[in-house]
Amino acid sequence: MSDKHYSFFGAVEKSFDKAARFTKWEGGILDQIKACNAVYQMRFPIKRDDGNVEVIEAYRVQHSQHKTPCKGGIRFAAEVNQDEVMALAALMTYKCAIVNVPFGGGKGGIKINPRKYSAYELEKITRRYTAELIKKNFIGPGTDVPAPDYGTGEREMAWILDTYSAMHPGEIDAAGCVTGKPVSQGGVRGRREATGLGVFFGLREVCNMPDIMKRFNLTTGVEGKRIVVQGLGNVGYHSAKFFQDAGAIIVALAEYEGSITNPDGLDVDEVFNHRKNTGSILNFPKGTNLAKNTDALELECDILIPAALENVIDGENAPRVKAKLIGEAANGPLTPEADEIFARRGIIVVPDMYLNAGGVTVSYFEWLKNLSHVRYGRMEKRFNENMNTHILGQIEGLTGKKVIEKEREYILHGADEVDLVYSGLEETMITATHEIMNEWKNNPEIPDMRTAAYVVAINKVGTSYAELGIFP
């Protein structure tokens, strides 16, 4: 079957089937893991600012309830369709399983181009969508917890929370009905950059594996690695920024309006500000424009990070990709055909289903914060600082030497919320990377890292179903 006729959900199912044969589960349990449990398709009217009425098409899919609540973002995009939302919900199930976040997979989508609607219209759409979810019990801190995705952010999550709270007066855990909220509304510090930071932690861990780096004649670590990032949205920007801060060289950046390159490295913030001021990354003074926005994908580099939309690398352009590692920061940026081509060429694809799990991991931390009603670090920060001060004072007194000021600040610092969130995310991504790599190493027949990740996910979800009894 050609790339052009491939459904996104079909691609996820194909990857699932490829991995399922490396697991011990019988056909019935595999069918249950694979199936979407509930698909809610809705239509509702809104009145536009010009007085016209428009019927909005929207979806919410709950892929798996082996753990509850279901969890997954809501995207606002003109391309939204049922197949895409089902695929993304399925990926959420496997993603949560891999990173040991106790949620089932869910996803939502509203078929609009948010750029063509005023803030007031978007608010009406978001609030009505939330009301529709409430009617069918498709949202709630113990049922289904949405989050931001493509085309949505903190503002939309605040509208969802407000609508939910208004319709559930007195519900003490109402703030846990949605994540990715502004900090003032119960959000968690570090959520905005979480997906990009997770991409960085995951790829850094792969780059720290001597056997993998040796395969490509590369040194371990990320310093000096040449990186191309496609997409300068929230995920792409933060991925690029964390790599740049760690000493990697960003040799090209791509957006839908075009792509730019500089072999000596682009400064991510300078490019970001140039785009903010001019509306485009093109004609950046310290970069060269490429003929097409997709040209960046085919540049010579060590790591390619597609961080935009799905299916940007397919059977047609995969043979021209020159990267040694591909980190899928977006959901489904490679088609199954591209996967097979890269496996044959020995290029390692670090798969989306765990690499971009930073968002859901930190969403989990936010949900826990909402249920516990206390900010991370509030109880222990000052105690730790006082204890560290005491220990340092004792050591300095016994040795007669003083610690330099910069080190003193670091040692005495008690963990803030953002420190704990970063630390929890780092632990999650490192553990998940090793679980997947061990599965791959222990079974030489597994063809690639994506299949190994699916095997890990299927085994965890399968264990849940087996322990529940398949029909709880």
Given for the second form:
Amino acid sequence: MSDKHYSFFGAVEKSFDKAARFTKWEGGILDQIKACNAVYQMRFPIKRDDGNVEVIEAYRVQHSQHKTPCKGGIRFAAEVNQDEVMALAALMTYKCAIVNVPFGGGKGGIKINPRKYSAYELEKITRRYTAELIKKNFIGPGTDVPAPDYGTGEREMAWILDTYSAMHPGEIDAAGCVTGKPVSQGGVRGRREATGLGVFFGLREVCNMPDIMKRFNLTTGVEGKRIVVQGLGNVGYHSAKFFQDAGAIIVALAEYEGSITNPDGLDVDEVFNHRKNTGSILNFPKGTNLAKNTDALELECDILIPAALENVIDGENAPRVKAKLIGEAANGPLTPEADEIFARRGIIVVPDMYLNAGGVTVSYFEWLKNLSHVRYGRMEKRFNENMNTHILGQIEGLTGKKVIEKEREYILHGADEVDLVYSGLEETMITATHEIMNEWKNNPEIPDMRTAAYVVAINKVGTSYAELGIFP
Ligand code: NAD
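The form predicted in complex with nicotinamide-adenine-dinucleotide (NAD), contrasted with the form predicted alone above:
Next comes the full complex, this chain leading.
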């Protein structure tokens, strides 16, 4: 469902220009912030399992090196093209700036439908792609660090690490060349669910703002909110799950083969398992099929979370969307036309470039773990538990009262890696939400939250360039 001649990078530039006039930076600096610094387009052959040779088209884009390394996922999708990878790389620059992750933006893409390749073929493609990146110095812990995105996950990241390590024997920080790895390969606990958890933390913070909720006649907090999620992949599944666990009602879920609804709520795990067992989200026993997979986007709900791909809501279907808040879990799910329609209708769009920053934030934690060569919590967990035991013993001794068992466990517990990762992510998303909202509230001329987010990002990247001394 795409607007004619739609350019994703063009849409990012349009949003950038809309925001730039609210910043202090002059034209040249703005041009440099906006420009894609390096685009690497490659083609390489692989031999398919049937013996045929196929030429694969792939990309890596480094949008900005105002901080290094560059950072951004690698996607496997049939629609990958240069414009898309450039747009996603640019979003990464702004995303990292907003959440104070000291990286420049990058992105990679391989133009394949992963469902049409065997695991062995995918491994060959991933390893060859990594080798091509190494040849041109487009990967490394200090230059450019990929991560998972649409169609890729821990398995592909492990192949990338293995290829990189094999070609850099003895490089002590090699594990930092890619993030989103399995924990056994230097990954960090909590990375898998990080983007969905970040989406939840960001939207929860907006739901906790009384003035915003009052605007929509909603109570504050997440509990009881009616949610629709599109895409039951890594980001969509975890977003839906965290909302359900917090007491929200998942009224509809959409996948590419169709969508289902239940006004009393769908159980995310039950739907996930149903899809795993039957190969489809449809015909879920405790739900009703909708005629088209896009129908879910137009259902009555409080929060709509598109978590599949870009460009799914445009000028054509935006007028029919009934949500009060839209949480952009996917990158670029709305076209600029849709954005304008929602701004006119008073619908708040919580923008992709910060809402789905949970992945890169926890990737940053993973990269730091790789460079420090020590698991989070290893040094202090036991010390804190011993200290907490001592303090509690003193309190109980002095008061003559015993703390109940559940509280005791909670107080004594020293932080594990996953606790620290969740806590670091929560702090990051709460801070970013307030920074953007304050920018929006302090300047009534800023038309929407996306523009406010861009203003925050442009100011940070602009300051960074200025302080680098490039612009005397
Ligand atoms: P994924 O491959 O794990 O899941 C995507 C899901 O969307 C799949 O289940 C797919 O079947 C489904 N889908 C595809 N087309 C659909 C359609 N038309 N309608 C409904 N469902 C459809 O990918 P992901 O990692 O969850 O990424 C999803 C989005 O989130 C992408 O835009 C990606 O760029 C963005 N994102 C991902 C991460 C991350 O950490 N994985 C981080 C930031 C942003």
